[in-house]
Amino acid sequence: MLRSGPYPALPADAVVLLTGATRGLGLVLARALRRDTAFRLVLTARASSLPRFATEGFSDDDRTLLLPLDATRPGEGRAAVAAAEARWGRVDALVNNAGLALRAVVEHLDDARFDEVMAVNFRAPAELIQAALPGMRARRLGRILTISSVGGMMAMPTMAAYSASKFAIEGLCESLWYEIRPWGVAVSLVEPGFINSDSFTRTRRTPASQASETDPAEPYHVHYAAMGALIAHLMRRTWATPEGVAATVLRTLRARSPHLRVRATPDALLFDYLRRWLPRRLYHHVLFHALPEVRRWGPASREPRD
């Protein structure tokens, strides 16, 4: 586990920079950035979700800035970046948080959504990095921290895509962690596991997927109707909590020696321990065995090769 530092600390009036503010993880992190700290704001959703920023109490103040910006649009990061240094003259700390799940199988990916959850979870972070670290690197001090998932340290059936992409992100940013700590700036993974929340109501299906799932006929049926009923018990069930995830955020971006990977949720250590410390073939064994009606998966289980 790479871990350096001490880096220097964020100022008490640090300008942060938040995406995807409006819901979930990102709602619960912009109350608590607010509530806990006196860094300024900039908090970016996409133009047709702004208005709930006005539900939610956010305003546009001497705190706090409210931007739109689509991850799926090459340029809005870095216009985001630039409003928030003609506003305050600096970003310190970037908080990427947007993201987008697609339950699929490799076999029912398609174009246009592949390239929406690459350039939700991946290009753009990466895009409001590199716009980023011109300012951090001026000032050799900075925080870059990236909401990953489990799903970047281990795929899971049905969501190839969204661990591609995640798995996209943590190398890039493992990369970035060698290459900007000369200067001074931090970079951080935080991989949180399943979360008490409703968000898994939003994934997002192919067409050939959403009719693998409600069609007993198709081959994927059972793949998807049983790790769809799994992801929504554990999500419903989990202690894990969008509020206390939030806290493992704040603790990250005040910290003085990061972690690059910080595992944000029970489960999170659970999967951390058994990648590093079972045999390959033995991991892969016990997880493909503990998966859902793995024995009614296609015309018969069978055990899966390196």
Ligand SMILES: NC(=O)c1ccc[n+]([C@@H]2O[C@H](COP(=O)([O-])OP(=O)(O)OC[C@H]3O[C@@H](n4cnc5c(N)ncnc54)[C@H](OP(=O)(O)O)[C@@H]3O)[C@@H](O)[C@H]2O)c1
The other form holds:
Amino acid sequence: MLRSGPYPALPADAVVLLTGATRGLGLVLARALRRDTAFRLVLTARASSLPRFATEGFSDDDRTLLLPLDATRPGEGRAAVAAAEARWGRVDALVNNAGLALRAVVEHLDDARFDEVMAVNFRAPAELIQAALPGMRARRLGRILTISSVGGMMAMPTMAAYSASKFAIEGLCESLWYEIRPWGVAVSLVEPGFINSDSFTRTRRTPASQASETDPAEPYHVHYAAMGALIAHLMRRTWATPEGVAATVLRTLRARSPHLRVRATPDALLFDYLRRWLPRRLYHHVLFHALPEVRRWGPASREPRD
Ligand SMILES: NC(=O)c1ccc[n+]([C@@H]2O[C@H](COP(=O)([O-])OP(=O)(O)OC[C@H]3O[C@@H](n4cnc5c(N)ncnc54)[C@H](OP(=O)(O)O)[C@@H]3O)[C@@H](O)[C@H]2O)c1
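And the form predicted in complex with this ligand, for comparison with the form predicted alone?
Now the complete complex, all chains and molecules, led by this one.
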């Protein structure tokens, strides 16, 4: 039977698996889930980050299961779902939060860093989804929620791998939305823009992008300097908080008819609006001219005709 009405609500004691829960948005979300719900929580982190749970007041107890999960290691996602099912018999909701940003222009991407970003932002969430789905389908109930990004709806210069990984997970989840709707399993992509946080300090670089960033003689130096400063400025100044995004995630988990795409910050709404209403050529033209110091990008930069 094709389900067209609202999705079944999560039970009060639903089992929720959250990745990347020891810092940033994941930690704020873990606190909110513990404080504002009676859900049982499966919180995962890289083995090297697990000790941070104790520092943040989380321990293995009757409501909480703490598990290692390194997103770059295939199989650890499946093992985490199996461990959660062994403890509580099910996973009702999966929240893919762990994420990694990489600053490198396309010319400076290397396989190792590209693979790492794709593993954390795309392959590992996909593995977790595959592992959690059979149980959700059997119970005809479940929520699959992935923290995507404005970078999953529009690409920014110097962030090609990040955008590619977020576009990839958006495509996978959009397919999935159609596939599993008949079983009452809801799929959502929560898309924040800039969140007030220090996560820009953890942005990875490739050796080539690092070298260009520090050497003013390098052709892409201004790209990096201008975009790095802009992103740091916006993350420090934005009013959008991790607490606000966590509240949006909770609302989405509880909604009976959650949207596939949830714009989670005011700038996400603005970019979504621009993208939908500006003719595509004009949209790219406007954004190009809005880039910081773009007149200094490349030698005597001139805009090509498209
Ligand atoms: N901050 C923003 O402005 C912003 C905007 C849009 C979207 N987002 C998205 O929001 C999500 C959370 O980002 P955030 O701002 O909270 O970033 P963050 O503070 O840097 O936290 C990232 C989380 O991902 C985990 N992680 C990184 N590599 C991992 C790996 N190999 N295996 C397992 N976990 C790994 C980190 O664990 P460790 O602590 O062990 O490194 C950490 O818990 C991400 O998906 C990000 O793309 C953030």
